[in-house]
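What follows is a single chain, given as structure tokens, in the form predicted alone.
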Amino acid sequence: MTKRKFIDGLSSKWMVVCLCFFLLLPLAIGAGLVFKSMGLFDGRSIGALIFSSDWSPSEGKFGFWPFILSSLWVTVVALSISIPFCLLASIYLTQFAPRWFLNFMRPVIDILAGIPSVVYGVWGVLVIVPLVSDKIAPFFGTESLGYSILAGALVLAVMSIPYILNMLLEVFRQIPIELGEASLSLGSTKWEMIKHIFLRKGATGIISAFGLGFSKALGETIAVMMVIGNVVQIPSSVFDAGYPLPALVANNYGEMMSIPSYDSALMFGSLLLFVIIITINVLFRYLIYKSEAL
């Protein structure tokens, strides 16, 4: 065997090993969480754990429904805020803005993406929480301490925007400009060209960007934990405090040794978050498949 063939064979095997590692990693994480959660199932059904709202670890009551709803509330509200901003900003930057402005905005977006989440959390405590309690809640005729689902969603929306915006810019950049020029030459307006060419051709990438943004937002911990209130209750409005699953695990992991089954409960909370993210990814993959079939 020549040296060249030996290096080729070694490179191929190394790439297969790397691929297998990434394929097996989610399975290993899921299996580990299931194994660590098994202690919680003694005398408790999965349905009771998921849909119960009784949370009292010292009495052996572990109901995750308030945490699941808080996670979904803050994530859905955050994406409802960030998606229109990202979509319109990406369209403007790629279709209307001068080239120098796009080149100027790219490093700005990268800087926003690189800011640590704890800095966003501090900014949320200093700016967003007072804004919600003093301005937004009174505007809607209600009262709020500011530490709420809305405060968490606003911070999360700002954190998600750089990631989603970067992906959308790449999606629109990959669409051949000749398609748009052909549409304009046939009499389309600029907006009709964007609607029928860029949004339709980029539908798959747009859905992927929103799906990744959703998964990232759902798992964010520190910044959301600092502004959402961390109150175990079922939120009835965006001005109520909440307690998402990542914050539950991060806040209580050090206390688990003193309370029986608390360790398994926190691992089960992580497992729920893991399953929710997988379910969301499968849903977005289905939407991508349907958009490709159109």
Given for the second form:
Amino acid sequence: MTKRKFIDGLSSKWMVVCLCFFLLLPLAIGAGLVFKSMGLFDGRSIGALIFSSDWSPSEGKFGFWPFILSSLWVTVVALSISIPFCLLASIYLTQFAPRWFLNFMRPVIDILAGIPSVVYGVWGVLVIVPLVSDKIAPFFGTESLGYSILAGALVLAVMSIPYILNMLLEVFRQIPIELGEASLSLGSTKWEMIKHIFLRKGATGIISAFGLGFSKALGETIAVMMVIGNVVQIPSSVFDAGYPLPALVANNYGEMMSIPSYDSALMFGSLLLFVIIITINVLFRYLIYKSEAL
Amino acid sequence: MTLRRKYEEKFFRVLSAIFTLVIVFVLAHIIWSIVEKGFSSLSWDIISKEPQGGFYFGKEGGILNAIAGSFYLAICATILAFLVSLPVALFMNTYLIKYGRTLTGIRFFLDVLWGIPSIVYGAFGFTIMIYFGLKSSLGFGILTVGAMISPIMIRAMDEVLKTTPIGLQEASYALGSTKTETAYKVLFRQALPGFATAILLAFGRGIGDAASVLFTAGYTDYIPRNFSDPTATLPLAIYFQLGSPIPEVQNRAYAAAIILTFTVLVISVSARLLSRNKHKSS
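Right, the form predicted alone is done; let's see the coordinates for the form predicted together with the partner chain.
Once more the chain from above appears, this time first in line as the rest of the complex follows.
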């Protein structure tokens, strides 16, 4: 009996230790990144770091504005491509599609979600980059190398579709069916029911799904890095090359030891990413949890 | 008026169907274009040989080092993540099941943790590595990837455990078993088929991720012999080879992409099959 009790006590302590590890992990990540990026704050203000666009590490000048802007551009463009797809596809799958088609789509979404990001990058280099330089840019009467914000955004849009779509399917599934039936019985068409009832009822969930998709797109690294061109500049159109924050961090890890303060700068880049994404996540997850509690 | 409503309905029905089909088409196109491009370079040599001298200039060899490295890394990281995730998931569903608020808080927290991008895990792993004065190695890669995939695994296990009936636990307590015994002997066994899905899900994520291992696992032409050796991984092998100006080497990147894609494909399809079987039986 005592032995069983002893094992029980030991195992429950181990469970608590494991749980505490995960509760402390984000704190540790945040603290570690702050600690490492401290070196950057000697004589530089945080505002100057973020809003300056002067990036010359060898002279000790670190302005993150081009990277922040590139990240925002590519994320916003990617989302504005994937929003209509996700919204309409989720409406079709939950409202119009026959049962077998939904069952057919589930593995499709799974596979899309499972494809590693480097493979999306390869596809981007193979297909999207030539598409942008040969077809889309001439269509709009400009020239582009193809390695551009638009190429990054297209790849990101495809990558974020399964993630957002899954959440939207869940949102539509949770709306009580009686609401729709009441609307139909009053003589509305199916589309009117969706437009007036479902989109309004599910608004919180839908906005959160896109918010979380935004944070996902913002943190995506390898695939974007492969197609976006990686040129330090403030992009003036979607056909320009960009250089988002994750790519900056990933691209320069080899050199970060050779230039003073460079490692601090890269860690500050990760810290920026971490803070932005945690904020977005907490905000929209909170909305989701709130709306589920109703 | 009625006609307009009817046409609006028709219009959106067709439009949404088209958009859905476009998604299917894009998936097919991704797989097709990679297979088409890489199939000619796919050979037994690529899978079975380590890179020889001058491999990255188009000479002899294969990417066995990356394939082996990826599997070592992903399998070990999955085992590690399982060892930490299982107690957490069980703890949440035995000890904390009475405290709904705390439980919601923890789930919320894990979901947020899930959202942290892998590059941040990579950078964090790197700072720790530097702090202890260590070099990038298989062991460190495993730790980083393990930390990254654990929240996914815990939440997936948690979803499975949530569906086990509470009466099962009560019956176990009534017979005089301790919480630990209930957790590991009753709950664990009940949820085992569902756990397989959780494990496969995490494994798939681990093997495909490049950003977190970029700093922490390093890169090498050899198969790692122990945990302190650096290791190559498939995603990085693809990335580096694609960056080469030599077409020969680029083609190998496409071949490697086929290998990686189909590995992940098999994993995610079997995860789905497993979870479907579970739904049928319950």
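This structure is a prediction, so every number in the text was calculated from the model and none was measured. Positions refer to the first chain, counted from 1. Superpose the two forms; the largest set of C-alphas matching within 1.5 Å is the rigid core.
Colleague: So, superposing on the core, is the move of Pro26 at the CA at least 2 angstroms between these two forms?
Modeller: Pro26: C-alpha displaced by 2 Å or more between these two forms.
Colleague: Superpose on C-alpha atoms and tell me the smaller rigid part's rotation against the larger one between these two forms, in °.
Modeller: Here the smaller part turns by 13 degrees.
Colleague: If the core is used for the superposition, what shift in Å does the C-alpha of Tyr286 show between these two forms?
Modeller: Its alpha carbon moves by 8.6 Å.
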